[in-house]
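Take a look at this single chain in structure tokens; it is the form predicted alone.
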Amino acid sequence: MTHDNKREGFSSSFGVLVATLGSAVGLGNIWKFPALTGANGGASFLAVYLLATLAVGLPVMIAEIALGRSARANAVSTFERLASGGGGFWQIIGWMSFASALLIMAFYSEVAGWVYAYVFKAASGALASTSPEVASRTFGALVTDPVQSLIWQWVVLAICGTIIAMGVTRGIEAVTRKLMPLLFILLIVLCIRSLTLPGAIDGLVFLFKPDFSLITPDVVLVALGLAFFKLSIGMGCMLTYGSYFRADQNIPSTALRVMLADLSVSLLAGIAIFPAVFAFGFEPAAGPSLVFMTIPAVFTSMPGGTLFMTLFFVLTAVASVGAILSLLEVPMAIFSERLGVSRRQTAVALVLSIALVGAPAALSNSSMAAFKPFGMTVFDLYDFVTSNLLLPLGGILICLFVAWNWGLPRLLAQISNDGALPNAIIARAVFRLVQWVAPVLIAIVLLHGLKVF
């Protein structure tokens, strides 16, 4: 079933869940998912979130963390290894995501320094204003400012380096099975805050009363965009975990419970934001800017603000750290297995590396303002060219990959161990998902996402 090279994995059944639920929390859940169901309709876009999750992402999903397991390597040999044929033309997906991790992580390491920026901001008492203006101004002189644009973004690979330097077991693992606790107390702890709200009932309708008289054409295709990209598909991650998953590990059931506990965590940012935001007036489609304007608005409006304002920022900045570990970790596999090099060097290389590229996304909104290839800033561009190509891209060859060349016995023999498990019927419902109805889906997508139709 796999290959007896000798790698480090994850230790533990709990080690792999914290690890891949790291890489599948991010940002996203405490940012990116609020803004869109806010901007969307609410539980009406929630309901197709959920169904396109189901249909795309955990499938593929799954998929990957087999074809991960199976070769027992990085993105790139995986597919030298795993290909009938000789991989030649199917190294291109893992090449496609050492690119996609880069890209990625050169925008994302910057938003995680506005986040770090802003844990200390909030503590200092920067951000006790309801005024819009002033949370506006606040914002703005942090990413306009080019010296602090570029030490936060520092500060973040700094951290992410150092821990992935120390490797799979040591360094990922260790800092997840921490981490991951830690950010479902300080949800909870938010969520009740929130909902002792005056008003807050209304947030949580919002939340949960779908109208689906509110669905459109465009609430799908975001939806659709949003369940490929929220389970870390596409990017190599998921392939470079799986391939330090245990030999006994239940994919389908592990892939399950990520998946129920990403969207967890989804829900419980959702019922710490929303039923605030209701409660003091504040407009729950404000987009992007819902955690760094909006926010702070809402928690300064409450007692204990300062307190609670804190708290979601640190929140949001362990969110970020299990998403660029397992980001980095996939150029970091490729370029320490391929080329012989220690974890540590190639660390150093890859924070020195995504800083020089990363500078221009972080430099965006001050020095380089006025620099807009193809009428995009920098970070406009980086997060474009991953999020409406590469990774697209990425998917649907994954899911042709396993359809028409990896072929169902060999996925069914990673989905049941070798047949210890009894998961025929779950194998054969992921392969018919990937083969058929995913790489449409994750195509319309792409079309949707170039401005195609």
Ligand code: TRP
Second form
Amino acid sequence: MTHDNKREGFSSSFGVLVATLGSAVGLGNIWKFPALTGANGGASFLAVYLLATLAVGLPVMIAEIALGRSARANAVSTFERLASGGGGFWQIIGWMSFASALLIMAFYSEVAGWVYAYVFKAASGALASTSPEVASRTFGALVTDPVQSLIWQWVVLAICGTIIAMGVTRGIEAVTRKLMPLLFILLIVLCIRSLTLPGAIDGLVFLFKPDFSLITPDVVLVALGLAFFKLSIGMGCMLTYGSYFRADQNIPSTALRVMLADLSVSLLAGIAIFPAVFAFGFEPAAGPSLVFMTIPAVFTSMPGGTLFMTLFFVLTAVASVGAILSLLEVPMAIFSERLGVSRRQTAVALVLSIALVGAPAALSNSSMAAFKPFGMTVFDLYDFVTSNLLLPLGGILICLFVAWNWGLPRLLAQISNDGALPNAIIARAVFRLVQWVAPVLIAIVLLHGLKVF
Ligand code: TRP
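One more: the block was the form predicted alone; return the form predicted in complex with tryptophan (TRP).
Every chain and every other molecule in the complex is listed next, the one we just looked at coming first.
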């Protein structure tokens, strides 16, 4: 295997931050977060999600980045290099990461495809109707059309595959540097529009005034799954990005800033969506269709609707790019580094594989709607298997590896940049959390999700 000196990395501290934030921010903030918050009780769900992010999400994220930067390698080779007593067993984390990346991409690229399609529909006025029936018919017409579904997924794969082939610095860093500021500007414009609607206050109450009686074990499961999905952890994504971190980067402070900025994007998305939903009398609990059915109707009901609706979908499309790049980079790093294949060839192979694995997800509302393994469509199955099984399982294994194989001294050395930063207390806290708290919590939630109890 070729060694480090010509390995690419992020070129500046700001580059590290935007690329990592680009991975965290995505459809998770705009499609999953509002839908899950809406369906699981609003503010009380938000409280559980915050707790899961602080107790489990942040420490696992810090540990992953530290592992990657220590090994300066992809998700498989990292364990090969760092494991004492041979990395044979621990490499399985890397191969699980590869599987998760493909499966997440298979449905994520489909949702991103709908978003791209909706940018054009919104701009052309095709979504201008306040009737929920019309909105659901328009969405239905898109997802039940096999040709359109496949083509939009391929458009997303072609665009993101081209960027990822250009490399870590000239591809990922250069693109996220331009897109992340744009995303914040669009989001703030939308929030101002939503908050200045009459009746906006009900949406804010829903989002921020908790009713703790609504918290059930299922709610906790969903919140933890979202915390993993949001911070891109549990599948070597943060580990791979960590391997591109600068040597002088403060890992915990970067992770904290990414987590806070990501949370702000989710909250801003919630503030852009829920006040408008309440102001026009729509249902907050509309689920995954919230973004595609409720939102167009809501925007049509307001002055300047076509413009703001188009901005909303552009924003969502922009957000999806950084996340997709980070998903693609996991297998990209594994194969280009381990097999010595060029990034361009690996990108072609990856895009083709995802198109293949993704086709049943893209067709799960049309040609393959009747095919329901385990009672779910292929689309839902991919989402369930990754969010509720592979990511938590990967998270537990990463925690166990750090706590019981890698050990505190090495974690401490990474987190404090070999003693240059006063981060010893943080390193100890992260270590305790990944040693006991995170694995136990994840295991309970995982077993509950599997209906073991
Ligand atoms: N965090 C992204 C989002 O919220 C999705 C994502 C990117 C992801 N990379 C990941 C999810 C790795 C799980 C694992 O949209």
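Residue numbers count along the first chain shown, from 1. From a predicted model like this one, the values you see are computed outputs, not experimental measurements. So that the term is clear: the rigid core is the largest set of C-alpha atoms that superpose within 1.5 Å between two forms.
Once the rigid core is used as the reference frame, the Cα position of residue 211 differs between these two forms by 2 Å or more.
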